[in-house]
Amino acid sequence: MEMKKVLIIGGGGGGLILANHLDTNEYDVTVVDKSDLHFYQPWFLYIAFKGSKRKISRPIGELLKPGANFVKDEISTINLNERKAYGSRKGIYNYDYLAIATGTVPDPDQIPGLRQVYDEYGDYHTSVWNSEKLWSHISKFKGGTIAIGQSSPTCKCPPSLLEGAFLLEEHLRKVGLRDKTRIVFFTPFPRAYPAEPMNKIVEPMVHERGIEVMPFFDVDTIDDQKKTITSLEGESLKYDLPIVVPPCRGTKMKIIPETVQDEDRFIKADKKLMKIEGFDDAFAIGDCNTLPTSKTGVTAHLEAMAVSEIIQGRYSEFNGRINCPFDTAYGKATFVIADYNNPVAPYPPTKVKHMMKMTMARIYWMTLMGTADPIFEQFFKFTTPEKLNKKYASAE
């Protein structure tokens, strides 16, 4: 019997985990990506704020199990009605099952003036090169006002915004510049961290470290000559060093029918099955979809695990679980944990949790291959949002 063809577009965490959890004796698995390298994106943070030189990339082909194929190509168009994807270099790809796992695309051009700032200063969300660019500015900074924050409500990894502010404050204190620096964290949300249970944990830390918060700050324009960021509400923030996470959008690919994407090109998908709206043979996993949950690596991981089961004919669904590591600096960290049925748990930071986050960086490549699955299964079992909310609600 001819094997079913599974086409996975995107060699990020979600795409690779899906590929490595499919039976290549039963399925013809192909991963397509325009780059032949996979990056451990959470480490961008430590390049930008600590100047880390750790190698965080590996060839995608080396991260796939035997029997799974990798093709370096850029997909320009997908026709869901015809089960065809069109590559810029390698022609037409036919499939029986499709999974789109293309992540997000930074779009600094959405905001007037942001392109100039983005090109000059970089950021800590989008690439190794932009993180290195930002570190070059931070390492030379001598004092003044640093404006750090997000320019759009939609972004990858919500904890990373404050992680950047915390690690920045720690760095400035270590190099003796804290008293010479004003740190202003701007956010479109009403509080430092959007989810109130976690905000109760981190807001006292924000105040203790002297980080000013400008809530309800929706970035409208940036003037790189006057060095000001202006909000839609009319507030103005003057800076000496801008650290602005750009807005992000969904895939650049043309998808037929166009109705499966929203106005920001994110792909409409079922929140439990990840099936693209109107199609049983096509899925959108990870940051590229419209699921009502955080855009994070662990979320993409769990969505990919569920899709691998569904494709192989076994019942599975994604429960909305998020499990975002959150470095609060000074050797402590926590995790932002929730699911569709339970709010974010007020999980306090500890040194042990920081060690766990650092360990994740070491075993990351194992998670892509599936060899770390037993570790994750046990962790998720003992840290369900329901259990943690009951534990810490009773503690209060």
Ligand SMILES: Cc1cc2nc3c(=O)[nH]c(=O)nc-3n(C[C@H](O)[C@H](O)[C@H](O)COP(=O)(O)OP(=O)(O)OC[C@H]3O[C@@H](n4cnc5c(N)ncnc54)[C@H](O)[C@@H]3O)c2cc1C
Contents of the next structure:
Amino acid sequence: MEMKKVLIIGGGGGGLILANHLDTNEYDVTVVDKSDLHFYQPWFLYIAFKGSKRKISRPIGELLKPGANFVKDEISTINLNERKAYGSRKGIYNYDYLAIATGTVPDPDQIPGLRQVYDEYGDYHTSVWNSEKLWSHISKFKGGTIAIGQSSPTCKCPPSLLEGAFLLEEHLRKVGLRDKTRIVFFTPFPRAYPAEPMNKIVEPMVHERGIEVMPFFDVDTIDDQKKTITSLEGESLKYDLPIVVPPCRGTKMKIIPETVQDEDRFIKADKKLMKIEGFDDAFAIGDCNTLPTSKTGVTAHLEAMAVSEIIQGRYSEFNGRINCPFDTAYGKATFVIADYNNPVAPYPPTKVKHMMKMTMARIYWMTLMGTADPIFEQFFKFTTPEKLNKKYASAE
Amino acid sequence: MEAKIIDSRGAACPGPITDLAKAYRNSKVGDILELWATDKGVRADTQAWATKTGNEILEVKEDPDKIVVRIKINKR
Ligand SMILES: Cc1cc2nc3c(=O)[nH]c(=O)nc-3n(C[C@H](O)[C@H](O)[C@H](O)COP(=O)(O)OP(=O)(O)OC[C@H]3O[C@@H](n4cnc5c(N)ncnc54)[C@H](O)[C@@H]3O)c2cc1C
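The block above covers the form predicted alone; next, return the form predicted together with the ligand.
Let us now look at the entire complex, which starts with that chain.
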């Protein structure tokens, strides 16, 4: 019997974890990515705010288990009705099962004036190159106002925005510039951290460190001549150094039928099974989908694990678990933990959690291969949002 | 006038405000937005949002499976 073909578009966290959890004796697995390299995106923070030179990429081909194939190609069109994907370099791909895991695309052109700021200053969310660019500005900075934040509510990794402000503050204090600098953190959300229980934990730190917060600040336009950011809500913010994470969108690919994408090109998928709306043989995993959860590596990971089970004929579903590490600087961190049925727990930052975040950065490559699965299983078992809420939320 | 439904049920972090802010960007004066959410924080958050942006909460009602917030856009 011919092996069933599984086509995975995107060799990021979601795509690789799926590929590495499929039995290659039973399935013909191919990962297609437009890039040869996979990047560990959480480290962008440490490049941008600490000047880290750590190498954070590895060739995708080397991160796949034996038997799974890698093809470098950019997919331009997918026809879900005909089960075909069209590459811009290597032609047509057929499949029995399809998983789209293409992440997000930064879109600085959505906001007037942002393109110029983005090209000039970089950011801490979109690439190694942009993070290095931002570091070059931060390391040359001599004092003044730094405006830092996300320019649109849709963003990867919700804690990372405030992590940036915390790490920036720590850096400025270290180099003796804290007294000469105003740090203004702007956010489209009602408070520094969108989920209230976690905000309760981090807001005192924000105050203590003198970081000013402008809530409900949804960037409308930026004028780099006048060095001003204006919000949709009508406020304006003057800066000397702008650190603006651009809006992001779903995939650029054309997908037939078009109705499976929302107005920002994210792919509509079932929130537990990740099946693309109206299809049983096509899935959308990770940042590229519309699941009502945070866009993080951990969710991409758990979604991919569930999809691998579903494809292999076993029952599984994703429960919405998020587990975002949150570096609160000065050597401490916490995790934002919740799932579809349980709200975010007010989990306090500690040194041990910071060590865990740093360990994660080192064992990341193992997690892609699946060899760290037992560690994760244990951690998730001991840190369910029910348990954490019982322990920490009821203590209030 | 028919309300534009924003279905944020199940969203907890960053939550329904994400969807509301997105819909606000694409709205015009006079539009009615109807936000559906399961996150309890939605009441206080939409109220604060409306005060800040100068828009109006017409109604907040609790259905068995969701909280519905009807919002009138007065300012854009
Ligand atoms: C600053 C920062 C900090 C973060 N911190 C954390 C953290 O601490 N913990 C956490 O869990 N998550 C974190 N994240 C989020 C995490 O990095 C992403 O959620 C995760 O990488 C998503 O995985 P993905 O597989 O969906 O997409 P990606 O990893 O982005 O992969 C998408 C892949 O698809 C490829 N691709 C795109 N389009 C095409 C096409 N048309 N054809 C072929 N290939 C294509 C791309 O080249 C890419 O390799 C952070 C993100 C940032 C930016």
